[in-house]
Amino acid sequence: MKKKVLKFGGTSVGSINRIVHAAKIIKKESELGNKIIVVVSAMAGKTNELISLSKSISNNFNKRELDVLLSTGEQISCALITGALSEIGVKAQSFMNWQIPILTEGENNNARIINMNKTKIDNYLSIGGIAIIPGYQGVSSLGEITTIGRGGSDATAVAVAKIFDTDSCEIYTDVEGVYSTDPNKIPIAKKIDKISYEEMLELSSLGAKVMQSSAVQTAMIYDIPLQVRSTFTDRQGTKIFNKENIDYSKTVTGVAYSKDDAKITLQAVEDKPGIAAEIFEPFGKNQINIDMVIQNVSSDGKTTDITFTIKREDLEKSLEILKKNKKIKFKNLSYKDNVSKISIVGAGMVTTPGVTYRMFRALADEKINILAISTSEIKISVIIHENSTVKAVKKLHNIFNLD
């Protein structure tokens, strides 16, 4: 016998058909005689739908409220799943975050699950029961209900399967798995069958909606197999797994994206020891995350030039606190919020000599411009002109053989 996690995600539990439906996969994964532990997320569109009920109240809406409102989406689900369980003859039963409980720590709309009660969902599995939870959320020491960042229930899946050690965590979607790029964009996309947590890692962190990031990263830590799979068909999915089982033959496994970047340019910013701390501290400060970091110092030493990259939702706040910043001088301040980064992801390029090139290569041969480069060993990623980005993932993908 077999302890598992389901996770759904909000298309999965998109309407009453798809509850319906889900229903159906849990009753099938319980008929084999497995322990299960469903997680689930807000129907699809629900939680925007929240948020902009929240903002039509007031656009500071008060974080403690807000996740109060927010978690309500996780809770329709939970009723609503179990109730298509029950109506099908399978024994089930939601548990809130608070009845668990779910524990948390860090501030609203941004906590994290620091552990959890297995007592109630032990005892209820014990006697063949089915466990349902709603992603997402959980309560702090205080008894606050708390949620913990947009695609959080990836996360919340990880957790209960680390803290319940179960033998494996399913991600139910409506994509068939990983694959080398958006389906959606790219139809040529290629389904990734095995990938290692640090791949997913990079992909996930570069744009790939897939999977959240943390949860990955969770997983990769406590070595937790991984499995992203269709709700709609019985095909087998993606495997993520650790990196004793990384294909080193495949040099390059994805190409990401993202169209919500901005990109800041200091020129000419006085050059000496601590200047980074003093231009960035304020920024983790006011919970802005800085991405990637490019310095170019001058010829004389004595002055350097400084590019990085936001969250484009973040430009005004940002631009604001540099101008605010009297603890650094800099001759001028330019931005663009027009930028995309684009990234290729593979375990192979550790191995493989000339990849650099062919990439940047690709891109010049499609007349498209680079405005900054970040690398690690299983990365790449620039930053071009939004306008280009459909045709330069399209080239990379070709290029590197993934179609």
Given for the second form:
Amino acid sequence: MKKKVLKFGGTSVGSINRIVHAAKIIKKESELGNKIIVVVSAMAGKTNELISLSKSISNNFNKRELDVLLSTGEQISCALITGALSEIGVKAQSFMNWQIPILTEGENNNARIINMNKTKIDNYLSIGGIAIIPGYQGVSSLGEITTIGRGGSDATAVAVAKIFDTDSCEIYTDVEGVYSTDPNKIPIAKKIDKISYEEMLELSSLGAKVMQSSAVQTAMIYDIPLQVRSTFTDRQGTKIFNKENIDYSKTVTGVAYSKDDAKITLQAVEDKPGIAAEIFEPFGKNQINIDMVIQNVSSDGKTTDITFTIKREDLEKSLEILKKNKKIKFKNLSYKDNVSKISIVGAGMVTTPGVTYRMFRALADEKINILAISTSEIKISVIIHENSTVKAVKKLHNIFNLD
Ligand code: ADP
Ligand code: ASP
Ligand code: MG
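I would like to compare: after the form predicted alone, may I see the structure of the form predicted together with aspartic acid (ASP)?
Below is the entire complex, every chain and molecule, led by the chain shown above.
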């Protein structure tokens, strides 16, 4: 007998037919003799719908109430899936975040799961029941309802796997696994059978939303193997695990992209020690993450240009911060919000020279201008004009033999 977490994403529970189908998968797993905890997302589109309801009241909707609102999406799908299981004769019960409870810390809309009380669920599993719990949410130590960030049901699934010490954590979704790039946008993408935590973490933080990045990070820290698989086909999915288990035959494992970046350039900034710190200090204080930073060599020894990228949603606030910053002097401030970030990821890059050159040459051949670059051991990212996104992804996918 195995103890399993089965997580169903939004599309997998996106309609009543799909909920009934997911219930059949759960029933089958249970009939194999497994103890099962199910983590469910809100029905596809529900969380977005709730966000737009809040926005129709205010763009600055009260954060506490936003969590109360957003957490209802998963409550609906928990009840529906539990009802569907009862209907086909399976013993199941839903447990809400506050009933378990799932304890979180951190601010509203962006909390982290730190623990769960196991008692009620363990008792229920021990009498042969299946526990259905909502992803994406918890309660704070003060009993306040919290949510843990978009895509957070993946993080709930990993936390359940860790806290309940399950034998597996299966992420059921609308694609057959992790692909070399988004199969819905680039149909030539290939499914990856096995991938390391490190590569998956890079891919997901660079835009492959098939797994939420903080879920992958927790899985990596605690060495919890994950399996991403389809709710709609029986085919084998993708295993995400420790890199010792992986055979690296390819230099590049995947190409990811995101269209949620913006680029800011400060021209003719005074070139003196401490200037970068002066520029970026207020960003940290305002919880704005800086991604790439490029500082040009000063030609006159007096001034330099600094370019950096941020999340697009932070652009307005960032411009305000820069204009208000009296500690820095610059001649001109320019920005672009129609950029995208394209990244190649692969653990095999560490041992293969010339990858950077091949990437830049390939983009040049397509007449794609690179606006910023950042590299780490296993990834290279570039910022380009948003219009060239698909062309760039296709080209890189091709030249690194992923087609
Ligand atoms: P769920 O609702 O099941 O959590 P998501 O929509 O969050 O599903 O993630 C699945 C989606 O991720 C797929 O439909 C696909 O479009 C997208 N995706 C982006 N990059 C990749 C990739 N490299 N491999 C697989 N899917 C990807
Ligand atoms: N429903 C939440 C969202 O759409 C959490 C999730 O689906 O993982 O972000
Ligand atoms: Mg998701």
